[in-house]
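In structure tokens, the next block holds one chain alone, the form predicted on its own.
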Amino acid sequence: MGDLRILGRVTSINMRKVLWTADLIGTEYVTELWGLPHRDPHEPEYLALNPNALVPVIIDDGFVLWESNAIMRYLADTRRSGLWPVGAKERALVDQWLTWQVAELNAQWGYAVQALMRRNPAFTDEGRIAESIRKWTAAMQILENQLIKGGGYVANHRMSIADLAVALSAHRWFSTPFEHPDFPAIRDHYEKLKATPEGQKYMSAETP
């Protein structure tokens, strides 16, 4: 493969979601810092990269990706990674709980993080705090039954990079204080990534 960069800020959840995913398949990479404080993705060399503005972006041997589970099955499979299954059936799975944590799971959580972790004045409506925290507690349960039904993973029972996605999710998760109710397979699948060298680095209290 020729040379990866990757493009972003390691306090964006969905850069995390790439690094890792760079570091466990072992492949080389340089980073470059983009993303607000630090250098403004609306500059035209980014938008020329991603229109939207929005980090993470790889440049692999010139070619550009952005959308960060694009680039995590991109990563997977161009360097034969186990992470992203062979089979169509599998894989599909993966896919769709990636799609899931997307589409469906984060979602569900920005007013919530919005008020309570980051404090934003904007988003005080008790209302709206409360509706976003139900919304995001029933999507984690959801994902409490399918780690439950796949033996401690999201998929095909064994580890891929949708284990990635939805620990970073629920590290927001964990990290937004209010009071919780009990998932103890989420709890688990947590603390069994984040005691990993790559979980410890992508998982910190500098990085919710």
Second form
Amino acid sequence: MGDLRILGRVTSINMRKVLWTADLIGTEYVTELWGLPHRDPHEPEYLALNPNALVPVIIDDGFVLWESNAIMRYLADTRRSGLWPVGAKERALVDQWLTWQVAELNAQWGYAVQALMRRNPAFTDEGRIAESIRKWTAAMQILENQLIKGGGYVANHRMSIADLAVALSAHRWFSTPFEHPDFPAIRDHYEKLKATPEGQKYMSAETP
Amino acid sequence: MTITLWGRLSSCNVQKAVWALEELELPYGHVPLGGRHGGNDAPEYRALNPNGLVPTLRDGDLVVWESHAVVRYLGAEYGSGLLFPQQARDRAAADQWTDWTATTFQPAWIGLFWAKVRTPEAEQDAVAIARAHDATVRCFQLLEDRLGQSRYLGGHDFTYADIVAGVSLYRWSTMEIDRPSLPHVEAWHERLNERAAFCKAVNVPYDELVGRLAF
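Next, report the structure of the form predicted together with its partner chain; the form predicted on its own has already been given.
And the full complex, kicking off with our chain again.
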């Protein structure tokens, strides 16, 4: 493969999904720092790549792609990585949990993370904090049950791009200060991935 | 090989699965579930789909949910070259717009549909409607730009990206709202309207949802 560029900032969870995937596949790449407080993705140069003004974007030998899950699938697909199974049925289950992570899991934590982790003064409504934690916990319970069923992996009893996505979500869960119910299977999965060199790099205290 | 689909036909997420099944001319059994049919919390359904949401699809020993994973699966298994591109970059482009629909477009337009249609008139909040309308129009403007460059969302050919984004079109075009002029979106809508599978799955009256927040 030719020249791969990854644009974004490592503080973005979506950027870390893509970097982690690229590292595990072993493909070479260069990064370009985009996103606040660095270079504003609303600059015309960036908007021409991604009209949503969000990170990350990749440019693979001239091919421009955004949306982190689409990038993860594409990198694993074109570099023939086992992180994205070949069979349609196995692939469907990885895809299901990858989609669930953005649609159902990440959708719940917004208010709690703004209030408790980022200490954003616009997010102080106790009722909404409690509601966000309640829904986030319910989603994590679904993940807990799945990891028990899946023998410690999200799908097909083996590692896939969906494991990277949910581990990064678990990192956010453990990095947000509140009374966490105990989910042993999630903790084991998180610690297993965190013990890897990439896990240490992308689930550090600097990138909650 | 039998395929079963669970979910009420008035759900836009179920409509994506119906559209893909009809597009591929696959035989399937349908179990209405959710909304006025209930059943989301039944233990036997939760065993299939722990979220209790619709749709869920079973094909042989595979059970899959999340509507975008369902249409991608149907495309990969049965639709190579039909609605599932054969080249990795073409698939990636379809994926990009499919994921954008999940993260950005559908939350916006469904937000507007809830604020304007599902919320009873007496409880409607003009500020919330205006905010949802702005977010939805911004997304449609992005679709307009994209469809000015390519015939379908993923590229030259029809793909599952058109399905997941296109289920919005019946409601978008029939809600009582202001709509900017979007000639490329309208031409795309007309092209989709020529497909029998689109008409069957998407052009479905939503009377049962008007003024109802319950499901």
